[in-house]
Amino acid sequence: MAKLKYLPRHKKGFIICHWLNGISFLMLFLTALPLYIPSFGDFYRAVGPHNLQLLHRFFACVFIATPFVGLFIAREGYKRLFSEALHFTKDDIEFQKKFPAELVGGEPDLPPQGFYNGGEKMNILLQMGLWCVLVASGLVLWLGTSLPQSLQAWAIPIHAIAGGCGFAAALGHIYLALGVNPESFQGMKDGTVLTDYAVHHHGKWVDELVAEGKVSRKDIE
C-alpha cells in the first residue's frame, strides 16, 4: 500500500473563518493607514474620508463577527483551537526553545507536538488578545461622544498600537507559513497537510489519528 501523502487537518468552515479574519484585518489596517502615514494622503483623498470610514467600519463588523460565525460553521475546529491554545505542556515549551533554529535553516530535534504545536499556540493566544483589545478600543472610538473623552483619549493610542502589533504578527505568520514551512500553508488551501510535515511537527496528533483508527502506521511510514 502506498504511503499517504496528505492528512486531513482543517475543515472547510474553519478555513473560511481563517481567511475572513485575515482579509478583514488587512483591510482594517489599510483603511487606517492614511490617518498615520502622510504618504497615503492621496489614497485618503481619492477614496474620500467618509467612504474610507464606512469601509473601515464594514470590515470591523466582519472582523468582530468572524469568531462567532465560526461557532456555527466550524464549531469543532474552534473548540479544539481554544482548548489546545490554553493548555501548554513541557513539550510545547521545549518546542519554542528549539524552533528558532529552524527559522535559519536548521533541522532541530523537535519534541512531538499535538494538533497545534507550541509556536502555533503562542500565535493563537497573541491573536486572541489583540482581537479583544482591537474590538474593545475600536468600539469606544466608534461610539464617540457618547463616552467620556478621557476614555476615547486612551482608546486612540491603544487601538493604534494593537493594530501595529497585529500587523507585525501577521507578517511573521505569513513568513512562517510561506517561507519557513510552506507545507503548513496547504492546510489553509484545502485543509490537508503533508504527512511527513505532520509527523515532524505534530507527532502527538498523528499518534491520535492512529489510535482512533483514522490512519494506520503503514499509511504514514
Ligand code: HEM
Contents of the next structure:
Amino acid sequence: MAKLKYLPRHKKGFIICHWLNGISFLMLFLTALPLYIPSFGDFYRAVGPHNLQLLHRFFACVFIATPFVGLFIAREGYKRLFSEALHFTKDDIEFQKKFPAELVGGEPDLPPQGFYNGGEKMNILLQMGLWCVLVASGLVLWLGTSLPQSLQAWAIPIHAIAGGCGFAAALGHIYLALGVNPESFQGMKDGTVLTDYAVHHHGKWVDELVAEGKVSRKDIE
Amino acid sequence: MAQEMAMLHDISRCSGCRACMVACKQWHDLPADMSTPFEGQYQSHADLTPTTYNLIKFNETTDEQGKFRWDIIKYQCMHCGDPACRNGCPENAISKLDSGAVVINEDQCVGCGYCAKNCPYGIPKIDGIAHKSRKCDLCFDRIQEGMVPACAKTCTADAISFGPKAEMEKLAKERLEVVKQSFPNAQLYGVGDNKVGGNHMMYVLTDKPEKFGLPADPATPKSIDMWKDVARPIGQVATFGAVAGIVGMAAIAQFRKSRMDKKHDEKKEG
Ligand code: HEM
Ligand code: SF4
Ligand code: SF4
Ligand code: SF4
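Okay, that was the form predicted on its own. Show me the form predicted in complex with this ligand next.
Shown next: the complete complex, the earlier chain at its head.
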C-alpha cells in the first residue's frame, strides 16, 4: 500500500466547470427531447412546450459560458485539456486498440498513460468539436431569423445530429466513469484519486509528478 | 374527395385597396396590428405577422423609362403541393387537405418555429403570446361549406379569383396573354409544377418575381429529408444504442466477474 493514499488531480475550479458542462448538456438534451423523439410529444405538452424552450435557451447560455468561466477559474485545467487532447502519442493509439476488452470486464495489458488516456483524449476532442457545432447551429436556430432561409433550414438537422452524437458519447463517458473505473469518479468530487489507481491507469502522469518533484517515489510505492 | 382548388391573384388588376386584408382579419377574428412601424410608405406592415395572414405589399420601383411605379402584390401562404412547413413539423401539426389548403392544427402546434425556418417564402409567424404558428389557411372552413375564401370574395377589382385548380390555370394563361401586351416581362408564378410541388396560390405577375420580393426558384429544402431520414434515426439509434450498449457491456462484465470470483472461491476451497 502506498504511503500517500491519494494524489491531487483536479482543482476545484475545473471540477465546477466539469459539472456545469455536464449538467447543462444533459438538461439541453432533455429539454429538446420531445422535438427529437416524436413519442415524447405528450411529455412536451404536459410540461408546456414554451417552458421547455425557455429552459433549453437558459441551459444553452450556461453551456456556452462554461469554457469562458473556465478561463478565469480553471485556466490551468483547460490548458492541460487542450494541450493533452491535441497531442496523440503511439501509446494512445495502442491504448485505443486494446482498451475495448476492458469494457466487457477483460483486463488487457495496456501501455502506460499520461494525465488523459487515449480514450479520454478522443472524448475530449469529440466534445470540443460538438460544442462548436451545437453552439453555432443552436445560435442560428435561436437568433438567426434574418439569415438566409436555407441556412436556417440546415441548422435543424445539423443541430439534431450533433445533439444525438453528443448524448451517445456522454453516456459512454458516464459508463466508463461509474461502471468501469469507479475509482476515477472521486477526481470529479474532491479532486483526488487513489494513488494505486493513478499508478495503474496514468503511469506517465505519475512519472511526471515525480520528475517535477511534487511527490516522491517512496510515498507512492 | 373534395376537389383540388386554387386561388389566382392577377397583379395587373389589383388596385391595392387592401379590402382583402380587412376581410381576412374579419373572417379569422384577428385584431388590428400595430406591431410594425410606419415607414413613410404606402405599405401597411413590413411583413406578415401572427395576426396578419394576408398583406398587400407596395414594392416601390422605377421602370425602364425611369418612371416611378408600385408593384403591388397580395402576399400570404402559397399552399405548396409538397409543403416544407408540414414536412418539417416535428409534431405533425400541419396537414395538406384535399382542397389544396395547408392548415395548422393549433392543438398540436408547440410553437417551435421549424415551419417558419423551413418555408421557402418565410410565411408562418410564431405568436409570441400563445406560442403557436400562424398563417393563411386558405379559408379551408369556408371552402368546405362551398364558399369562396374571404379575400377572394371581397376583392373590389376582380383581381383575386378562386375555383377548381384546372380552371384557375386556364384563366391564368388567358390573362397572361392580355397582360403581356402592356407589360412585356409579365409571367405566371406558381402555375404548374415546381420544386415545392406546385402551388395552390398562383399569380399573374407584371414583372420578374424578384421585383415582388418572391423567390425566383423556391424549393422545399433537402435539409428536411436529412432531418427526417438521417438526423432523427441516427439520433434515436445513437441514444437507444448507447443505452443498450452500456447495459449489455455491464451485463457481460458482471457475468465475467462472477465467473472469476467463482473460480477464485473454488481454488480457495480446493
Ligand atoms: C449540449 C448541447 C445541446 C444539445 C444536446 C441540444 C439538443 C437539441 C436537440 C436534440 C434539439 C431538437 C432537434 C430536433 O429538432 O430534432 C434542439 C433544438 C434546439 N436547440 Fe439545442 N442543443 C444543445 C445546445 C444548444 C445551444 C447551445 C443552443 C443555442 C445557442 C441551442 C438552441 C436550440 C434551439 C433554438 C432549438 C429549437 C427548439 C427549441 O426552440 O427548443 N441548443 N437542441
Ligand atoms: S408557403 Fe410556406 S407555409 Fe405555405 S404551404 Fe408552402 S411551405 Fe407551408
Ligand atoms: S411551430 Fe407548430 S406548426 Fe410550426 S413546426 Fe413547430 S409545431 Fe409544427
Ligand atoms: S384565403 Fe383566407 S386566410 Fe388566406 S389570405 Fe384569404 S382570407 Fe386570409
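Positions refer to the first chain, counted from 1. Keep in mind the model is a prediction, meaning the values are calculated, not measured. The term rigid core refers to the maximal set of C-alpha atoms that superpose within 1.5 Å between the two forms.
Core-aligned CA displacement of V47 at least 2 Å between these two forms | Result for V47: yes, a 2 Å-plus shift.
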